[in-house]
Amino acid sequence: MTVSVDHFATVAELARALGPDTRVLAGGTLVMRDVNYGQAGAARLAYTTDPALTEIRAEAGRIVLGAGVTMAAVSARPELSFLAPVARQIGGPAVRSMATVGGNLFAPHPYGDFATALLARDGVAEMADGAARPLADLLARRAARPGFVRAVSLARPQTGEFRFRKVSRVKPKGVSVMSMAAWLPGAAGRITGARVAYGAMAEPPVRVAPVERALEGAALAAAAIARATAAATEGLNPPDDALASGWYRRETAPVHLRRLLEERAG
């Protein structure tokens, strides 16, 4: 099959160009991999040079980033310090180099790392047509191709809120058995607006909120925790694939979840 290969300079000329016959090629390190194998699902792929993409900046405590930002950029800038460790665990330094924002939260399972730590930092999708969608409702949707992501928004934490765990059978850079982000803002001692998300454990990404509920409020000690990892797979149906079965997944979830509230965060 023949792929055409299209040139827009900028997003608003891509997003016109966009249907059911193209996909977006930003670093390619996933869609290119499925043109070289006769899989891309397009006659055509469109691409734009726009600066904008790569743009990385604050608005009124939280951050914004296009796109185009690759997770070697994220890596590299002192204040997406909390955001660091998760690029860091994608790939190696040649994907790394390649790998965007805007693509991995269309990244199918069991890819995504990087979107599931987005979406537990109440991230919002700004759309090319200047729509904000929740990342929720976006990663819900995106089978369906919901439009041009833009850039995505996310609130800054403080020291010590946001935490990060990703599970692979190769260590440190093998695809995700499961990956886990949560983001634990508080007051006085107590959680207040706990937001936790899980990769790898659905198509696609997702919040989890009978964890959120059991750590609401709560002092991040042993009783919450408890209570959390009681209802680490509720609701949940793990996918089977070649990496774990979903008995599994559902069994090491509550684990796995109770090392991340554990453990010292960044």
Given for the second form:
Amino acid sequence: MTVSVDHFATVAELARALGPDTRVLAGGTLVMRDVNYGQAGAARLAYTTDPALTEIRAEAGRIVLGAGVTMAAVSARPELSFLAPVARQIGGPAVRSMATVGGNLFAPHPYGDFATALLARDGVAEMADGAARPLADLLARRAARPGFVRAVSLARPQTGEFRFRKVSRVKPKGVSVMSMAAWLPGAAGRITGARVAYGAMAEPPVRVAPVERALEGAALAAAAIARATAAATEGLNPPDDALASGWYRRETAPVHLRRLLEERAG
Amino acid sequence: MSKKPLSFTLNSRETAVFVDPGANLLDTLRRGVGDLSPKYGCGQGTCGACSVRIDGALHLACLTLAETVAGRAVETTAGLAAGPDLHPLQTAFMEGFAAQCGFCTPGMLMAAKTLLDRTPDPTRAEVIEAISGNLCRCTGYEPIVDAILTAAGRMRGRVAG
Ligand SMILES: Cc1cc2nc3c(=O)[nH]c(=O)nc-3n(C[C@H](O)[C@H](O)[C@H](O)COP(=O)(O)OP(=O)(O)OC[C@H]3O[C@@H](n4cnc5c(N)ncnc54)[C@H](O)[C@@H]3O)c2cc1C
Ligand code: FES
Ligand code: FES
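Please supply the coordinates for the form predicted in complex with its partner chain, as a counterpart to the form predicted alone shown previously.
Following is the full complex, with the preceding chain placed first.
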């Protein structure tokens, strides 16, 4: 299938031009693969070189990442050092200088490692029309192409309580069998407002409410870790793919979650 | 659908070409411009044989929409040598048998150059990470890693001298 391509100078112009037959092109690591194989999924591609998309700024306790910020740019910014270990595990160096934050939100299973981290960091998408959409909601409805995301804001870290773990068969650049992110803020040795998210354990990356409940109000010690581990896959039906079966993901997720939490405890 | 005009610099030379809508940079370089140094391995980002540099950053030409390089600086392995003088990376690859069939070599060289531009004295682990997006089916990687470290040493010596 041949495609037409339109360039727009601004996000607003691109957003106005979006329709059911148009697919956004960002870094292109997934879209161009489809185009090369004659499966563009739309008659038209649209992209913008609006410089606002690559901005990174801090505002009111939150960090705002433009949707066009690449994984390489995330790795290079000192104020994003807590996200650098996530960005550095996405593809090889060439993929990282192309792959964007916005594209990761719409990358199909088993991709979406960065989206998983953003989800655990209270990510909120800023849509092109200025509307704010919590990432959990956006990701759950992403198949319906919810419109153009211009940026994602996330909670700024206070301490080193953010953890990320990617499980893959090929090191250093394999695709995820699963990824896990946990943000465990706390006071007086108790966790308050735990956020735990998984990638590649459901079609979109998801928050894992049963695990968060198991940790809430507890000290991060053996008893809470055991409760969290027992709830690791509650309500989840992980997909089968070429990397792993759903059964394998379900069986091994508790082990990886325990390691993630113990690493934090240590 | 009509072709679009595209101009960019390729290995410091002004280059102009017409591209089909949706054409990727790899096809454009190979078929449109005639630079056969970047290779087609997979067309899906997996092999790294098509690696080129755009404004100094490593990119996969097969996944780059050609028209997005308008006005930018593209570098390929064809531009590495200075006339008859091979680049130290090319010499080290040749001497160290780091190329067997040679299909991965242009991509490896672009990845290595990108590393050495920023990190002139890399560790072995940094070299391995730098070529982690490039597949080689012949060498087992060790000669490639060795060659990159050898070239880095020679280039540092040259700068120091
Ligand atoms: C070799 C290889 C290895 C990879 N490894 C990983 C990995 O380890 N982990 C991982 O998570 N991913 C991986 N990926 C997948 C991909 O590179 C990343 O998910 C990347 O972040 C996608 O971003 P992009 O800018 O390239 O997206 P594109 O390909 O440009 O777009 C992807 C999708 O997002 C939509 N989109 C893009 N931007 C927006 C926006 N602002 N608003 C609305 N829709 C938008 C597009 O329409 C498209 O459907 C890999 C890909 C390759 C080729
Ligand atoms: S041809 Fe581009 S990565 Fe294989
Ligand atoms: S030398 Fe043959 S693929 Fe690397």
